[in-house]
Structure formats: C-alpha cells, structure tokens
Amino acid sequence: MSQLTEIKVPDIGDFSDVPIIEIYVKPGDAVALDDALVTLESDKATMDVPATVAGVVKEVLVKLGDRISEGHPLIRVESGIEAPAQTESPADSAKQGAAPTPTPAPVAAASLSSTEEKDASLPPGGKVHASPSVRAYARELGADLSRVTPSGPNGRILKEDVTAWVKGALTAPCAATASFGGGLDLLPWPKVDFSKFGEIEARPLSRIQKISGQNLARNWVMIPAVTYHEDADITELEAFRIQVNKENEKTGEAKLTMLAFLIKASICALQKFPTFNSSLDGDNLVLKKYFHIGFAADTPNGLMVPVIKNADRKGIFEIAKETGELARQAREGTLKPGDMQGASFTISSLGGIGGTYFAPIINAPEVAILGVNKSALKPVWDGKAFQPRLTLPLSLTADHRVIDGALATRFNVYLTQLLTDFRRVTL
C-alpha cells in the first residue's frame, strides 16, 4: 500500500528565509532514508536537509534560489513502492561497455533553465551552480564564482575550476584585485613556497576555523571599533564565591563560577544602558528587549560562542550550570544550531589562561562584546596605605557608529561598580 508523504524543512534553528543552493532530487528519483534532497547556506553554516521517508520522488515543490524557512515543504515522497528502473542517457548507454563505475548522487541539473544549460558561462554576478563544497573552497581562496567558467554538466563549477581560475589570477595581478580585494582595492594573498626556507607542515583549518575566520574579518573590515579598558575590584565578589560553593561542596549544587557572576552585572547593565544591547538595520537601531547572552568556549577544534538565552530570567547558579553545560558541549561538538544563535550581548573570558588586556572584535550584528582577563592582587592607596586588592581586567570593545567614548567608560564604570559592590545588581 503505498503512502504519500510531504517532507518539510526541519528544525534550523533561528534561521530564516535561507537560500536553496542545491536540490539532489528530481520527479521519479528513488530515495533513500537520510539521503540528502536539497543543501541551504546561511552566512554561517551550510546543511543538508535528509529524507525522512524511503520511497519515490512524486514532485519537488522548491526550485534553485528559494528562500525557506522551517516548516516549508520541500517534496513528496511515494513511500511502499518499488523504485523505477532509471532512464539511461545516451552518455550513459555509450559507457556500458566500459568497467562499472559508482553511480554519482542526483544533482540540480533538471531545475536548470533551459537558458543556463545553452549557456554555462555565467556574467560576474549571475547565478553559479556549485557544490558547497566548492563554494567552501572558493571562499577560502577568496574566488568569485561568478567570474569563473565551469566544465561540469549543465554548468556545475567544479573544484578544478576554481583551481584554475585563482592560478589565472595570480598570474594577471590588476585584474584579480578587485575580486580577492572585496571592493577594498586589496592586493592578492602572498603565495610563497615555505619549503624553500626549511621543513613545514601544512595542516589544514577546521570547519569552525575557516566559519569563524571569516565571520571576524568581515567585522573587523567593517565595524569601526574602539576598546576600552577598566579594572574592577573583585576582592569580596571573590570571597564570597569561594565561601559559597564551600558551604555547597556536600549539596552537589552547581558551583558558582566569576563568568556567571559576569553575565548577571553585564545584564544590569544592559538594562541600564540599553544602547549596548542593540543591532544596527541600515539606518535604524534595534533595541532589543530580551537579554541572550553568548560566552567564549575554548573547544579542541576552535572558538564556539554558547548563548544563554533569557539570562535576565535566571539566578546566578542556573547561569553557572547552563553556561558549565554549554560549554561541555561546545567541547563534545554536540552543540545544536539554536544554541549559538540569537546572542544581543558577547563576553569573551580568558580569566582561566591569563593575560592582562586585549581588544575583542565584536561579534556581528551586535554593537559591543566585553573581554575578560586573569584578575590578580594589586596594590591600591586607600588615602592612607597601600592595601592588596584583587582587581579584574575589563576590556569593553564597541561599535563608534552606535555608541561613543563617553558612553562606553560610563557602562564600564557602572560594571565595574557592580562586580566591586554585588548588592547593587538588586537594586
């Protein structure tokens, strides 16, 4: 008996409206469970969406470019029948003679025009037909895809394409500027042979390194940013913590960490400074009336920003599990897409390693991201002695075009203010 079944787009996350660049399914195609129907990339990740029903493709409801959103339907799907034999090509039919070769996963070729298939050669900025893969590469070699001819079937541009494009590119310096420049009139990357001056190892960048590298130099290049730096004194923030969770050591109660502590000032003064916990729109401001924390995870494969979300609704021991938790994940690689999405405020934390200052880059769409050091004794005149003061560094990095220098030392005074005095936060 057979079925008919509707297979929609999953769970993304906060993701909405993200593109379709791939469809590997066409009417008539059988598919397995898991096999991949479509790819979509967001300006983060790129993800396939698998078949959650083995059977028969009936009709595909999505084309090349669509914008979707979870919930939308993609294909039906006749399920409890036998497959179709598949119709050979005549490319097919002349290669029988030869050896057996693995048939290759369907592609995009039928949501073609029949434009684009006379004609493979697209106009910079026209539409590409591209595997993520090869979009990833082209990326990393910083390769406009437009500008590059393709030889695959019915117009797909393969890895050897852009191989070829970037080495025509290197060798013609004033034409490639603009593409490998971004708009920026930038030189090309240097190439040099490292192996010439002594041994080398190339190892390549993880998933998360090459997503993240990219993320920061954009904001970097665009954000006009300034860092600002303050000391807090700690010393009885400090002490109490340290009573509290020895109080708790036989309760198994989730011990209370500096960066929970952190994250509940940082609200306070979010709420204070409403300005801090907002995103540009063009010429508009958003501010945002919810309050969702991300913090720094070191993970073996790279930096994962974690977010707490409705960190205003949450005592300081749910903070220190929830954040104690996420943080385990991020490490595991276990981490889903919603739970690094949806973040209005940042704090990048290296009090575990060390350090005294540094400059974070702000974490786009968001206008500020707020640093962490080591915090260390110091001296400090009390207007009669020196006295040892456990002090933290504070580096406070924002966004000029939103928010200006008086504005920003007086968020880190109000902070610090905060972390020196923790009854305040209840006020």
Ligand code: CAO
The other form holds:
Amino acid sequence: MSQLTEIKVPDIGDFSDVPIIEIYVKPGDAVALDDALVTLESDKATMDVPATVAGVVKEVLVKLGDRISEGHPLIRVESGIEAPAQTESPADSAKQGAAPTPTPAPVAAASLSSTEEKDASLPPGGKVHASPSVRAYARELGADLSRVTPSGPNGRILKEDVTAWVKGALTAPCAATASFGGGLDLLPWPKVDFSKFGEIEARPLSRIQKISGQNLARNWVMIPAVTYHEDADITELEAFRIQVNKENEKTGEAKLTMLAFLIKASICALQKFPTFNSSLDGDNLVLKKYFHIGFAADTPNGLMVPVIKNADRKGIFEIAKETGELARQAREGTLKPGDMQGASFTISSLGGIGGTYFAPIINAPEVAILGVNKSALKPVWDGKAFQPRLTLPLSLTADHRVIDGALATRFNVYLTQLLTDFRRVTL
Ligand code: CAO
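Having seen the form predicted on its own, please provide the structure of the form predicted together with the named molecule.
Now the complete complex, all chains and molecules, led by this one.
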C-alpha cells in the first residue's frame, strides 16, 4: 500500500525565515532516502534538507526564494510497498526530520549548486552518494568523487571528504596530482615560517574571499585568456552625462553613471558580436539570447558580482539606479543568491578608483569580461593640432578558445565607436 508523507523542514538550529535557494525535485521524481530535496541558505551557511523517506514526489509545496523555518512543509512523497522499510508516517517524518547538512554559503554564481548543471564529478556509470552541494563543490575543485573516500552515513561523501582528498592530491607526488584539475604537475605550496623574519599577524580570509578565490584560481588556470586594450574617446559622452545630472539635480532622478552607459553600450556590442554572450559546454557553444550583465562590486568583505538581469530591456536611468542599489546591497551583505546568478557578460569598473589598464579574470562560464579604468585627458592629434580629449581605458579579456584576437579587437573598436558617439547605440 502506498503512503503519502509530508516532509518538513527539520530542526535547523537557531535559524528561521531562511530562503530556499535550490529545489532539486519536481512532481514525478523518484527520491531515495537522504537525497537532497532543497537547499536553504542562511547568512552563515547553506543546508541541504534530505529526504526522510524514499518514494515518488507527489507535490512540491514551496518555491525558490520562499523563506521558511522549522516545521514548514516542503514536499509530499508517496512511498510504495516495494520500499516499506524506508517509509514512515507524516508525524514521524516531522518529528525525526533528518539533520540538514551545512556547507559554507556560496557567493558567486559559479559556486552555487544546481542539479541541472552537467555533473562532471560523477563517475561513468558509477554510483556516488553525495548531496548536490557537495557535487558542486567537487566540480569546482576538479575533484573526482569516485576517488573520494566517504565518511558520512551510508557511504555518503561529505564536503570535508572532498577537501581532504584535494589536500591529499595537492601534496602527493605527480601520479596522484595527475588526476586533479586536468593533470597539473605542480609543486606543493611553499610553507614558510614568516615569524622567523619579523613580526607577523595572521588574519583569516573572509568567506567571500575564500569562495571567490577558488573560482578565480580555477578560471585563471583553465581559461586560455588574452586581454586586449583600447582607448575610447568619451569627451562628448561625459559632457552629456554631467549635463543631464545637473539638469536632474533638483528632481531627485537617479544619477547617471559611466558604468550604466558602459552596460548599455556593451549590450549593443554583444548583440553585434553574439559570441561574446556565450558559454562553452563541451563541444557546443551556447549562445544566450538574454543579456544579464554582471558588474564587479568592491565590498569590505571582498569582491562580489551582482547581475543586472535583462539589461537590454532597461533604460540607462533604470540601470544606473539598479547598479547603485545592488552595489549598496553587496556592501551591506544583503544580496540574495539570485542577484548574483545568470550573468552572460561582466564589467569590472575601477574607474572611480584609478588605474590605466588591467587584465580582468573571466567569470566562468562566461567567455569575456570588460575592464574599465579611470578616464584621463590626453592630447589627441586631429590632423592639424593636438586636442585635449577625455580618454577611457578599456581592457577586454576573452577566452581564446572561442574568441580570437581579430574578433576581440573588432568588438573593442565597435564598443569605442559607440562610446565616442553614443547616438550609434540607437541605430
Ligand atoms: N573614469 C573617471 N571617473 C570615473 C569613472 C571612470 N571610468 N567611473 C566612475 N568615475 C567617477 C564617478 O564619476 C564618480 O565621481 P563623482 O562622484 O564625482 O560623480 C566616482 O568615480 C565614483 O564612482 P563609483 O565608482 O562610486 O560609481 P560607479 O557607478 O562608477 O561604480 C561600482 C560602481 C560598484 C562599480 C564601484 O563602486 C566598484 O565597486 N568598483 C570596483 C570594482 C572592482 O573592484 N573591480 C575589480 C575586480 S577584479 O579584482
């Protein structure tokens, strides 16, 4: 006889009103005992809520973004007679509620787990017991889960097991490292007692620094990236921006920023050169028809990349307002995971700080990123005399597997044309 069980949020410690950031099942899916059903994210950790019974999902009672607390109903599961040992009554399941598995809260889009992602960490035909967040963590580090020794209940691989395996692979001789991250034959990280040379202070990295650091290291090592520089003459554009901001001083309208103009111009360039708005997926290039633009935001806890969704459908005032709001939330640590997901192209603007040029690291799985530094007045020869022109230094890093030098330079040239005469954006 089949039995319907309502699986509820178990005891999650002191947390309440925690948002759901992932739902791994839909009606009709078969779930095994301990399979992760949803992931909750508090400001300190993500927690997978596992199935307390095996069976078939009848109903999903929550949606992404719902904020929930202990006892909130999540999923209704129908258990069949073929698995009587794993079924239990709704009351039992609510009472017993398996403890969620905490893992450090993810930051960047690339570090969030998703069952829809291609699971490179699964062995071919092999059976590995690990929650989606542990699989995502393994994928991020290039760890092969079939080689990891599980220490969790029922042979389940925990995050600590993956960390231990990666540490072992990094410090082991070449034969072991050959199976990690595509076979980099690296020396172990130098271990130095700095206090021998003078006074020191050890300061732990923030959670954001640790997670974005892992993403950046992978992207730096795995993407054959080249950076192309170009100067854009923004004399007229900056004059226009200042004039509009002056006109709007009294109306309280959002201040137009150079970043907002850059986002708008970049979308035009992405539409002309769609390869820049794509991702590599094995032998396929996935061209995106949407334009979600990430922008790097400097925060006291480290670098974050909020995303302006469907920026092609938004006006420049709206973009300026939204970037300002998202940057504020990033600094205050109130960004939601969804605010950092789905970017198809990223802009990293250091223009408010300074610099001339730099080589930004691509935010995988994107294929390009635009770096921007501080504009400066430069003498430009007009055929008769040097003219003072406001020049904006641009640095475009592109994945050479997808974008070669000629294409990248065409993109840059077009982008500078747009910024030099912004009327072209409307063409
Ligand atoms: N050239 C000259 N001046 C510029 C400029 C540029 N390219 N870009 C901005 N400015 C000026 C602005 O006009 C503003 O001046 P006023 O206050 O006089 O108008 C000032 O710099 C401050 O601008 P801002 O940086 O606060 O605003 P923004 O919209 O340009 O940038 C944001 C917002 C979130 C991109 C920025 O605050 C930030 O965090 N930048 C750092 C990004 C980063 O760390 N990138 C590196 C990633 S890799 O490590």
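From a predicted model like this one, the values you see are computed outputs, not experimental measurements. Positions refer to the first chain, counted from 1. Between two forms, the rigid core is defined as the largest C-alpha subset superposing within 1.5 Å.
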- Does the distance between the two CA positions of residue 411 reach 2 Å or more between these two forms, the core being superposed? no
If we fit on the core, is the Cα of residue 55 displaced 2 Å or more between these two forms? yes
